[in-house]
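Take a look at this single chain in structure tokens; it is the form predicted on its own.
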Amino acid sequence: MTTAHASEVNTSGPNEFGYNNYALGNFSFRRDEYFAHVIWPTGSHTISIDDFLRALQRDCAWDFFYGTVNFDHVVGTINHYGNVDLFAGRFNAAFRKAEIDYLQNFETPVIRNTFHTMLDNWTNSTFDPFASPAETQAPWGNKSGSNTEAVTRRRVAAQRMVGVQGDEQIRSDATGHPINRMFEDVPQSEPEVHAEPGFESEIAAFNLFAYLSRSNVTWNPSVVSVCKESLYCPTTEEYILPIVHGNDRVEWFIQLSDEITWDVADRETGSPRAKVVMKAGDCAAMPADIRHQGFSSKRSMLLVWENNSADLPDLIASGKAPQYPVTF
């Protein structure tokens, strides 16, 4: 395994479809009217461009997230928090058996710069990879403008809690958005807070359902509260989670509204483990040795509770921290 250190973006183009081609270490990327083509020294893979852009958008927005982001059953990334593996076939038994799997490690700025540049160049003006299919036009065809504003949305992240002194701007940003078409029945009233004198900067409250009802993105957790390494990251979900997330820590899910079905599989092999149907009020824990993908027919609200500690993967690997939150 090699590690790439240079931070410049290696690009050529435009190709015959108007899009730039990209090289990242020993990987290369090319898009046409319908597909993204990923090539590496021992093989190649083709992904429908809508699926690829939706997955690439999340990998960019989450800065490679926790653990593994599988774009599909072949291509994805593994975050090592300072450097990132880009892989093809790493978690695919058939690719590994045929010895055509490949992995290369990159310093985070290297892969980040390439992915952000490619996402901007390959996204046409009418397509929003953060939106549900019903809320955006198709990404097909030759190069036609860009949608930089959509693909560079700032991920909302409170430093303490939404509404607390210092995070007012996050609150005002959220209430500046219109209510989503599927949340028109969500009450918008806000709680009253009467703090004792001297505690005005310490006591706050807000209507989380109203906050989420105005989200114009899907499958993109914001951070609404921070307590040391404990993060509350709610999100709105519609259609299909564009990636298959391979955990490197336990994630807690609390279904706030409607329903999500989760396909849960072994992180390494992809062998099915469970199908979890979560309805409003349900709570589930996703262990540190699985991968999961969600499906939501109606836009729903989900609270994801994360432990943000970068030490967790090593603690779990060494056996000092459990892969499961409880042993029955």
Second form
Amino acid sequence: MTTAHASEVNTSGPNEFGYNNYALGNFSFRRDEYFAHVIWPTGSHTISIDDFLRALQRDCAWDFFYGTVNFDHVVGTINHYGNVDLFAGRFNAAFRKAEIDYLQNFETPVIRNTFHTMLDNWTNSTFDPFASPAETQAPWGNKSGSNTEAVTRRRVAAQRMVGVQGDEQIRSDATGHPINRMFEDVPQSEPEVHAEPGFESEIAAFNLFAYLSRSNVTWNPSVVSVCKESLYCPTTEEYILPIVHGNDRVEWFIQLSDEITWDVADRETGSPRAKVVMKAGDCAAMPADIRHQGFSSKRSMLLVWENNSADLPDLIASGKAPQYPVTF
Ligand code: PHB
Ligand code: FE
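Next, give the form predicted in complex with ligand PHB, keeping in mind that what was shown is the form predicted on its own.
Expanding to the full complex; the earlier chain stays at the top.
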């Protein structure tokens, strides 16, 4: 394993398709009309540009998220919270066996800078990587304009609970959005709050379904409540989760509406382990030794519940905390 420190954004000018090429340590990235090409010393890999940009968008917006973000079965990142591994074939049994897998570690600001710059340069004006495929135009072709506003959207994060004093602005943002075409039947009434005198700033309630019905992004959890390390991160889902998540901790899913099918596979090798069909009201826990990817035919609402404790990866890796939430 090698560590790169310097920022290595290539500034040699646009390629024949109008896009900049990027170098990051011993990796390089090139975009053409249809594909992203990732090249490393022992191999190379091609990803359809729509898939690549959707995955890159999440990795950027979530600042490398919890644990592993697999862009697909070959390329991805591992978050070590301060530094990040960029890998090719690390979690692919065939690449490992052939010894052509590759991994390089970067200080977070270095890889963050390259990823953010590449996302902005490679996204044309008509493509929104956060939108469902039915709600954006295509990413194909030579470079044409940019969509900086869309790709730099900030993830909504409450400090306490949405609606409690100090977090009102999050709701007024949300209510500025129209109801999504798939959620027109969602009631918009708000709960009545009758606080005892003196407690007006301490008690709040809001209609989470109404809030989510106005989300204009997919597969992008927002944080609506924070209680110590417990984060409630609801999100609206349509089509396919653009990354395959290999978490470094247990996470919980509560299906709030409609249906999502999850493909669950071994985190190390990618061999399939389970298919989980979640209907409205279902609750599931994803253990810490798997990877998972969701499929949602109709836009649906999902509550992702994360334990944000920084101690968890080490506790699990050292065997002090279990990889499973329940032992049967
Ligand atoms: C997950 O990896 O658990 C995840 C990510 C984004 C979502 C939903 C689930 O929108
Ligand atoms: Fe996950």
